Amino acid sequence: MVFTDAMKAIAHKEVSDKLKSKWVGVITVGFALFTIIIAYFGTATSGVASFRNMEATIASLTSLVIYFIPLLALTLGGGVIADERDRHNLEFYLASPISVTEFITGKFIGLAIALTLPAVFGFGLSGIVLVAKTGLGSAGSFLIFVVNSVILGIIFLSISFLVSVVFYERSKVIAFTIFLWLFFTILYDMGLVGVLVVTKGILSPKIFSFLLMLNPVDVYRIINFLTIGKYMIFLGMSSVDLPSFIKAPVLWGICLLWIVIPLMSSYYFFKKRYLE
């Protein structure tokens, strides 16, 4: 796919757009004091505050990562047309000369950067304080840790796409992300433990791997304990053996598909609503 004039013109407008409302400045701050403060009191429980190795804050951060960044996700990618129409640019987008997949693709990759650089100046800037703590060897687990939580806040932001084109109006697109940040990050693992609970360890190891691959919560976490070799330990089932398959490169495939599907289908929607 050829970036455009147009493509470029819409992203870079939305970049600005959050720059001037300094909340790329707001998030990145928030990021780095966030990861400091688990990385230095996760031990505090056991009465001593200090810098623990990078693989027990990953864990930590991946816990809690898992909350924070789907939600501002959803919530910068929710409004995207309900703002466009509240503003009454939409009619302005559609009545000139740009594609639907211009538009689509424009507004996506200028959220997309507005999302990434807090998490990567954030986490950076964390990132060095905690290796200078713990040595240069902890660096790569960590880099792998901030790109995967890149991904999955992309992940997020484009289903929070889908979501804006399919409920435009504002208060049902709020309603379904905060449904969805709680079915993602919440409610369907304690359904797959209630169906362990249920079947008592009947259920197949593929099989549960399956429906672990149809939430990208889970597919995140699974990634940040294989790069810290303890996946055992997610969601607290240390006796399922997940299948060999499962690795790196099969889960960052996977949250490929968890992007482009539902981006595709926003502009299916978004296409069919507004053009036909």
Second form
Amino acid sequence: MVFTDAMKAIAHKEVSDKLKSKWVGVITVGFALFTIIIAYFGTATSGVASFRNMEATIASLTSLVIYFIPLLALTLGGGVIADERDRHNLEFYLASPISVTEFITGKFIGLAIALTLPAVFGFGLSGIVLVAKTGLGSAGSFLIFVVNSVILGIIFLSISFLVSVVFYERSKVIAFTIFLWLFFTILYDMGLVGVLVVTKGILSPKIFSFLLMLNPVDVYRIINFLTIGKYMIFLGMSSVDLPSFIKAPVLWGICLLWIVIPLMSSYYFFKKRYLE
Amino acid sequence: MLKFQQVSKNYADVKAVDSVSFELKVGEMFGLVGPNGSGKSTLLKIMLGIIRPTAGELLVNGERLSEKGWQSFRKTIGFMPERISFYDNLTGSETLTLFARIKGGSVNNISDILDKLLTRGVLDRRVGGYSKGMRQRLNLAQALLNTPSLLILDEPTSGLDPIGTRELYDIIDNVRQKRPLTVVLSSHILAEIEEKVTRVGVMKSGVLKACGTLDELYEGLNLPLKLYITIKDKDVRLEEILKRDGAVDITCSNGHLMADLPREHKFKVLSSILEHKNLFVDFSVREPNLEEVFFGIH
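Provide the structure of the form predicted together with its partner chain, given the form predicted alone shown above.
What follows is the entire complex, opening with the chain shown before.
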């Protein structure tokens, strides 16, 4: 698909809005501080405060990022269509010589950039400090963690677009966004563990792994787990015996599906709701 | 330019537009009137290619358009929606630059009229601080960014004072003098429509009840003429004569007599009035106005 001038204009507006409102700045500083604090005070429970090794830091960060990034992404994209409709700007876009794909993709790319900037700069700046303190050896793992975190954000941004298109009223968008966040970060895994207990281990590892793939948060956890290996215990996944086909490229492929499917569904539902 | 052939649009069981047929001619100013919920907005959306008709056809310059074709045709349409808030954090200039990029137009296209719409100082201010009138002017400016050949105005003077209304129409007239511009004007202000348009369509419950020039509408609907007489010394004899000769809805107050004059009785009534010159000071007869046409239909 060609990145048209209209798409660039729409995307640029979204990025500059988030920059002007200091949203990007605040989240960047938040991510940086958050990483440094976790890296430095992570060992405080053992009576010593100092920079830990990178893998342990990544494990701790992963446990927290799964709550923060989905929440940020869902709130960022949840109101994207409702806002335009409430401000009556949507009529202008619909009457303009642009396609639904250009409109939604332009918005999506803009917000994806706005979400990527804090992750890259916030984690990036703190990553430089960590590398300086713990050595260059684990820089690659941290880089992969940053990339995975960006992907997690984009997945939830895509989901939020779908919510924004499917639900007409802003209050419903907010309510369903909160529900989705709870579902993917807490309820899904709780339910899965419940099923495991109730079925007394009848579920094979393959089925269990497949069920994990249905939750992008679990996919994110597993990719990071594959990156940091022995520190998987920090992610609460030490007892999970993953089948051999679960490798990083497969998981990234699943992530891609998690981005593409909700976004394509957004196009479909948008056309159905506004153009029929 | 645009030809509606038995166009209908249904939403579930509701017929928003029902078998509408009319043609929009190049360079004309067409008025669309009707109460809320009469199907005007749906018809405008069909005209803009935003929604497709459930039945019937809409031909653009004699052709049926595909989705791509509509996208391309919209490059030649300027649309001024009834309500648009823009973005409070952008200035007027930034808004126009953004909208120009989206529409594939340029702010330079409206450089000759922009200063008549909004001053430099206003354009440099954030839209969040704009009055309703300023937003409407910005709305017209964005509609003209792509030098459209079809301009669709949905309640364009909503929120404008009489001077602002006059200025807005002057700008549109100014553009029309320079190049052929077809205008569709949807408004609740019937006097505005009456003054500006060459033809008008009257919608009711999704149906185009009447369509044509104002004269055609008056004749087609066979609405009575309006008769006004200033009588002498509050003499009521003329009232009796009018009643006898076929005038209806006669009211008399403070020496002024008003009546509806069915067209088939006009010669008889007017002859009687002239035979009784001693009973009145002055009299006038006029065609019904658009408001009376509107209420005649509704």
